[in-house]
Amino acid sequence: MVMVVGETSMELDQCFQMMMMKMEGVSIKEWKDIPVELLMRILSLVDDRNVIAASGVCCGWRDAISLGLTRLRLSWCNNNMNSLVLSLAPKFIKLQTLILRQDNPQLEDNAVEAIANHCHELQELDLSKSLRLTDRSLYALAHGCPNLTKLNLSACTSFSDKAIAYLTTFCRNLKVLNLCGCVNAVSDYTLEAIGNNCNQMQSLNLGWCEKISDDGVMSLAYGCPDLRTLDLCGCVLITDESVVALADWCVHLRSLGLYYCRNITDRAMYSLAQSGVKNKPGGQWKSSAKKSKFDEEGLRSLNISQCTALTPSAVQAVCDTFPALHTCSGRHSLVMSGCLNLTSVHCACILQAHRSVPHSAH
């Protein structure tokens, strides 16, 4: 820690000199003379390790940082992250964003409980790869951090579906939720709870949550009409019914991942295409301005890799309906890996490129 403080002193001194060069007529000769607003501005120029070290310099700095710091990232901490969170949570009570992504699982329930007990204004929390956490953490967050809007729990394999459902009854402002790989935590019961409680949901990652079926996805579609991004990769039980429900109810859907959903057939593709036609302004494009607006609002990303039951005509209908879907090199927003029978599907760029090539005289 001594080395960190030493490095911090050097970096802060450099920032101090830079700031003083830009200020004239202000009597600031030492660090202790710096106003709180200026201190926070200087600290915004250094990394989070230095901010933490600076908070231990004196009581004045500690109090200023405690009240002024709203964002903290601790993913750089490869050892003793749990102890670090336990010591920092009571200090940084105004945090709105906290990133605790780990390469090696370190966090335990008591650290998350400390966050819930002190950081009541938290809006964004990343706990991805926290393999040691249990339902205790989610129950604590439900009561202590009801203002959460963005939560990343990807690869947290010890949570139950009941705990996730409980969390949604308190954190009703959730808009972004990543549950990728949370096999035990995501079931139809979970999706029903999200649909009932989190009506503002815009982005949901359910990748490799193999327990969910059409019933869960339909509950989600009915309850979350503002859904923009949904990843269902590896959800092997879902069928066309799920996609039909999403096409009918989630009119703002921009990105849909169906990788390895091998029960998906042409019916799902045609339902997406029909929803696009239905939601076009005036039923058709009447001006370039309207076309541009629809390009921006329509489906922009679709992954149907390994969906081997699909035929070229159905996928081409989707591609034709949504101009933002591309198959051309460098812009692959329509991903069809492993679907050898779909090689003839092309986006509008192919036709435009063909028209631009001058034809030689015969």
Second form
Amino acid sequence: MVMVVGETSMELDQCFQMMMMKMEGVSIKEWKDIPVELLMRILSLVDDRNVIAASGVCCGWRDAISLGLTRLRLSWCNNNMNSLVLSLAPKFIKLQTLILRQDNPQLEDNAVEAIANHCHELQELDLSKSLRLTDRSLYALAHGCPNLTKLNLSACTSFSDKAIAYLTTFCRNLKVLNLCGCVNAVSDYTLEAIGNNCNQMQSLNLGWCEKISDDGVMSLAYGCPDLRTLDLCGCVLITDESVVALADWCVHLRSLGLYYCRNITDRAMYSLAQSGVKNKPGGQWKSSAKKSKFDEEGLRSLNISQCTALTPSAVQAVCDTFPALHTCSGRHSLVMSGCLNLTSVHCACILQAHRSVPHSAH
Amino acid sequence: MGRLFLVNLEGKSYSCRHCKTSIALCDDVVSKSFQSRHGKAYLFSKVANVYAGKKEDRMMMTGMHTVVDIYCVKCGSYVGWRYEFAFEKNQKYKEGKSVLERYKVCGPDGNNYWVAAQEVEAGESDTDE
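Next, give the form predicted in complex with its partner chain, keeping in mind that what was shown is the form predicted alone.
In what comes next, the whole complex appears, and the chain from above leads the way.
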């Protein structure tokens, strides 16, 4: 593996000699003989382009990398990502994480079909901004990668809701699904499918999917009790019914985004507050360890920007129920941008600051 | 109200002239032939990072409309208006769309629009193509 010239080459050889001396009993004569684990350890420190180059060095390294490579990112590719994926998919069959987010859309259905045909152990796949993909890719992924747990399809506007629903019937282990911006692909039909099939769902991003309504979110809440993060940014048809259903069914909810959901009223806020109270562990004899665990339960982040129908008393009730919601700078997690009538809502920290220091905290 | 929530726009976008918050994508321009009191204005199908003021009825060159003025969420400066209701049938297409004054936003390359010395003193008006 002579990729450097002159003095650096000598240094490499010296390093190699020193390494050989420390590894007794193993017959290593050249770079091509180093153990697979060591090779993968070294490659984990270099960027993906060099990993791909390394896989073409010799048969030994090709086989080692094919069996050992679990993580690959190709977003640096500006022109030829499609042909690159077509050539790499049959080699790297043990991939578990594959990041194919593109700046300009290059990926096409045949590349995703190649991935689905070879990389059956894939757990995390990022196909965001792949504007040229069609439903064919989703059908291929459904059949080829049933172990998917994290899937990012944001900004892929060419999918349809039937295809995503089909995918969910096969990929039942999905925990993290990003469908931000997939306007045509996300309808109530899709959400029902997710609620029926992907019961382990924890994080769902439905930003800007403006077709969805309360029926979809309610079936989602019913079917996915483990839901922790839900982003409904820009889903303008959502009303209080959705939030009430989420408050009732999704007890582990940590983060809720309702930006621009202008139909949201105080009723939604009070239902969230009541669910927070309902799920508090009862009894006064809880040890302090359990008390700190409770502080991690409940909403940590709530975005109600532009929900101008809300009044301060309702939002303050939510802020008081969930100690992890903050309006103080530095830990800001209750975001109310554009709600000019909610300026009086504060978390408890700000009141403490007021008490201790005689000047306004803001 | 605390920390701002800003929507990140990817791609070529128009931004607020003062605080550089991106407000609308170039792809969302519907018409470039609108006029406001400061000169040119563009009609957008969708804008982000703005909040609305009070509803007002305004007489424009094309008829009576109900509009709300829109302001940048970050710096609060006025950037244009949004049509809520159009009284005339052939103006209905404007409902829900927003007009951004070219003077109040900087273009996708960062270039600004400078108003000519002699400003149009008439009330806000808008024309169609």
